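Starting off, we have a lone chain in the form predicted on its own, written out as structure tokens.
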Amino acid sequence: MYFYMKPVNLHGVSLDIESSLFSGQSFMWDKLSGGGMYYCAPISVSAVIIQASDAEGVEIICDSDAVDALPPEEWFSRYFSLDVDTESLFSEAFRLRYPQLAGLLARYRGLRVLRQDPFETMVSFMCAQGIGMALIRRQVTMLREQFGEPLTVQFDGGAARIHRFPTPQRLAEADPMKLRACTNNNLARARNIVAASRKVAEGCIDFTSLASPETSQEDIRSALSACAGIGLKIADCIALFGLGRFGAFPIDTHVRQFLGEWFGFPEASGALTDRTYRILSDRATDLLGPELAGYAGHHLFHCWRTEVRGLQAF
């Protein structure tokens, strides 16, 4: 039985649900058309639908009285990191130094970095490297359909069929030849996902330990990059989006471009080697602050793609 509730009052907290879900940090969410706009995803073993009801609250529709072992309203607040004050992401000194950029960023105060499942984050970023968001989303959907358990979601008098994300055990046992269809036909990448999933299933990769504040970002990078197919960028993505380490600062082509264009970092003009990656990451952290550098970086990333490149999530 599904139950319906409106438990989350935002109390004026800035939240842009669509930008948060479709800004390149998660590829699990789908839009459903009904009497309103619905966003649907499997969260752990639950099917969850979110509908914005008004400026002050949302409605959560789910198939149990807990989502990822939390009451739905607590899960929602944690997932969308409502505890982070996005109004203070960029310091007064930053806004004074970059007033035009600060004006652009002010449009995205509602963008939230999500606290996602680390295994889902790891596989999602491994399975579709170097391609656009729309194709990544299709690849992750294929992965769920091929290897995940089906769920039927009821909403607004209708129903939709979605699939859970496969467990580490399921992907550890997957045939790479079958999995390659979900990795842009890259067999080596499929084999890497199987091997990394096996390390998670066997406890060689312990996400709980990696998420601990006592584990340094460099230790996270070292542990994750021991898996073939995971380099510095994917390790930092897992840290930021999957482990709640909001200081982690992933760098891809878009990030390298805005670090050069907006901030004049000379290293951004060259090839993104491990050495230049580390230099750029350190410089960005110095600029944005160690606690929330990655959170602020995702705002910059989304602003760059939207305002400068004119790119869409779909």
Given for the second form:
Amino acid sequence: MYFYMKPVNLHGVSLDIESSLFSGQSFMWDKLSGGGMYYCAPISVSAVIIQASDAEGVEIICDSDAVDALPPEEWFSRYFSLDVDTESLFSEAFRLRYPQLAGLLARYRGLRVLRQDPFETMVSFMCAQGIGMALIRRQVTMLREQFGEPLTVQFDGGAARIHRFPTPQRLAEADPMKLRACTNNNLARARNIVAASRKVAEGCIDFTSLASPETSQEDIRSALSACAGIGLKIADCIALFGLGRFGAFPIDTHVRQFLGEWFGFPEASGALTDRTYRILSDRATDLLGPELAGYAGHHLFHCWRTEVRGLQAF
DNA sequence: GACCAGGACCAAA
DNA sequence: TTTGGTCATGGT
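Can you give me the structure for the form predicted together with the DNA, which would complement the form predicted on its own we have just seen?
The next block holds the full complex; its first chain is the one shown before.
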């Protein structure tokens, strides 16, 4: 059964689909070739194609016969976190203190932090250690193609053949020697992914309870970093992008760079040990507020990469 | 050819 | 607690 819906009324909410999908928080989306602005990804039990037709709204094509799937409008609003007011990410005091930076950030009002599937997020970021975005994306694509279920979605522009992200069960049963081909030939990483997938499949890691407001950020960190291959940074990434914890503030090399360059945090100059990571993370939370520090941090991250470093995410 | 990329982990001082 | 080596390879 196919859904075809158009358009989503954005009610004046600021949304930049391209930046949101390709700012480096997700490695699941493909840009369909053939001209038009079609973006495609398997989402949980269904597949979604988004066509950003014009400024008025977007069209969603969604194949799903899952009874528990959200209606497309609700899914869309939730996935792109349209409930968050991105106009107020940076306080008046912040904008007065950093006027030049605020000017740069104004270009990214439409950047949304996605509420993604936690398992996809976990495995994706386990593939993200010390290598570039292009290589991360390649790993996730290979994981999908080698271990994920194939799927065809019909839409106006033709048919898209994609692969779902593999289930926890599938990766838990995978042979690390075969999985290795998908993890940049890194056997340790392949073994870590199998072990972590097993924990998810067996219920040792329960994303539903981790996502609960009653679970503290520190409890999320310790639960996830109990897995080999997951440290503070990746645990925070899973919290931010996979558990909807918009206060979580992951710190990688880029974030460390702009914390020193833009805000003059002295701890940003040294190596990123667990101790300095926590200090920087706490200081960033003080600066940006506990509720949306990570959300704002992703704006800063994307802005730093594109405006200062001249990098492209995709 | 050197250096860096959305790191984590272990041994050694 | 911090430092340095290791894992890996594509891009600049």
